[in-house]
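Quick heads-up: it's one chain on its own, the form predicted alone, in structure tokens.
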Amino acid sequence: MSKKKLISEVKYSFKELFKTQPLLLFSPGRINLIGEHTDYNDGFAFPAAINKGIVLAISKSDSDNNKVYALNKKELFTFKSEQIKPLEYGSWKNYILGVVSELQKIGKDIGNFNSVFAGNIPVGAGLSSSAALENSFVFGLNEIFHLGLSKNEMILISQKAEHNFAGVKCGIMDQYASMFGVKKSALLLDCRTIESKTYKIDFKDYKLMLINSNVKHDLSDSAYNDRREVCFRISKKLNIKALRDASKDDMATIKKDISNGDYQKALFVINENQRVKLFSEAIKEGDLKTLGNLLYQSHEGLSKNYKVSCDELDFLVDQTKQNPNVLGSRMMGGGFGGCTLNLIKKDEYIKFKKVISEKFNKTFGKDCSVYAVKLSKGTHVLNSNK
């Protein structure tokens, strides 16, 4: 569904349900050009907001509870603001409960509210629909209740909501990119200082293609948190704050004391941080070939060293290597499913979409989904209800 249609449907649904004018916001999903699993290691990443996201309609309510209508799911969730706890099978509800709870923890006075939201981010694609949802609510609540929060404060609320209510110990990259995104640009993000430098990107005759394997992954399962624990354990062994501070020479000093699997995972993070820096230099020089090569190197590390890929993702990346019109490809996101990110010639997009879709279906007996994305603006108000 297009963004324009999404806005129209959310606005209409809100007026039907609550008979009043809402504040309307858009909060985008994100892609990460390079720098995967580096964020929780205080490292560097290169995310960008995209033109797919969550539209939220929200307003104050005079009732004694909060109402949230998930338009895509046709589910109405009603809750009171007192004694908020995570729901055992809360799915999307926990992200919203988490935001409200974390705002309460910092002493923000929130009244009751009504809301409707819908999105066009493919679920399970690794495009951070959860961060977009969290950001939309913290931004919306900040606006209607005049909480006076900065964007930096808001993304920390979103991150804590994910940690404490969804059980995912995510880094800050997803929330940051969704909140701070700049049109036609990516953000070189330092995940330690939570500061970024904006890089306007001209892909020239190429465009970004996402191929969703439609393998559903759940980041709250043990695999993601296990990788995080490995990194923290090795940092402690090296007596450093995070793997961002480690070098290959440092790793050599403890190689005999740790498993080969843990060694390879830590080495991946060190190499990936270096790739992010090389990627930024290639952007400045307009060197698209190097950008593509770095994407392939990143995937190789994610698959062979960090071991967060899967057969479907490896297949999609391998297929692009046979096509001279694709400069680079890699899996994107937490892993174990989701999307590959591909840099492909604009005039070959339709042809390759047909070819890869047929090959994927023939190999796995199911369909992949293919779509183009543009680099977009971060979370923002679409109108004013005043």
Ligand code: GLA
Given for the second form:
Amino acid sequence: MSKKKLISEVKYSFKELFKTQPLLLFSPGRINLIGEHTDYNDGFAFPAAINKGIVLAISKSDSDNNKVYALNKKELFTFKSEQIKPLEYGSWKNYILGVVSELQKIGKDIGNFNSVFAGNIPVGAGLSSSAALENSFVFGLNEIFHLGLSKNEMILISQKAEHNFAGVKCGIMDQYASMFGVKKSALLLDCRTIESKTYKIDFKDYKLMLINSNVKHDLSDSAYNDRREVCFRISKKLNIKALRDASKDDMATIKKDISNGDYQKALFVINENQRVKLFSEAIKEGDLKTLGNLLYQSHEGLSKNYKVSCDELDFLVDQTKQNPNVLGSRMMGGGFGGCTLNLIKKDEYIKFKKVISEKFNKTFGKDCSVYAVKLSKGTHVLNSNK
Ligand code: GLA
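Now that we've seen the form predicted alone, could you pull up the form predicted together with alpha-D-galactopyranose (GLA)?
Every chain and every other molecule in the complex is listed next, the one we just looked at coming first.
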């Protein structure tokens, strides 16, 4: 559904349910050009907000509870602000409860609210629909209750909601990109200082193509937390704060004391961090060939060393190697499903979409989905009638 339609449906539904004028806002999903699994290692990533996201309508309420209507699911959720606890694993409600609870923990006294939200980010695609949802609520609550939080404070609340209520010990990349995105640009993000540099993106005759494998393997959340554990363990062994501070030489000093699996994973993080820097330089120089090669190298590391890919993603990446019009391809996000990111010649887009869709279906007996995305502005208010 288009953003415009999303906005009008959310607006309409809010009016029907609550008979007042809400604050309306948009919070986007994100892609990541390169720098995967580096964020929780205090490293670098290169994300961008996209033109798919969540529209939220929200206003204060005089009643003694909070109401959240999930328009896509047609589900109304009512809860009281006292004694908030996470609900069953995997529920969308946890993201909202998490935000409210984390606000309470820092002493922000929020009153009750009414809200309606809907989104057009495919769930499970690795485009951070959860970060968009968390950010929309923290931003909306900050506005209507005048909490005075900065964007940086808000994204830390969103991240904690994900840690403590959704059970994923994520880094800061998704929430950052969704909050701070800039139109037609990507953000070279330093995940230690939580600051970024904006890069205008123009791939000339090429464009980005996302191919969604439409799978999300069950182990993804636990495997994610497990990777994070490995990285912490190794940092501890090296006596450093995070793998960002490690070099390949450092790794050689502990190689014999750790498993080969752990060694490979840490080495991947060190290499991936390096690739982000090379990628940003290649962008400055307009060196598309290098960009493509770095994407392929990133995938190789994610698949063979960090071991977060899966058959469907490896297949999608491999297929592009036979097409000279695709400069590079890699899995994107946490892994075990979701999308691949491809840098493809504009003229070739439609043809390749057809070819890859047929091949994928023939191999896996199910469909993949192909999207073009625009790099867009981060979380923002759509109207100002508070
Ligand atoms: C998920 C997490 C992010 C990041 C990526 C991998 O999207 O939420 O914090 O770690 O995986 O780069």
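Positions refer to the first chain, counted from 1. These numbers come from a predicted model, not from an experiment. For the two forms, the rigid core is made up of the largest set of C-alpha atoms that agree within 1.5 Å on superposition.
Shown in the overlay between these two forms, fitted on the rigid core, is a CA shift at D249 smaller than 2 Å. If you fit the rigid core between these two forms, you'll see the Cα of E82 move by less than 2 angstroms.
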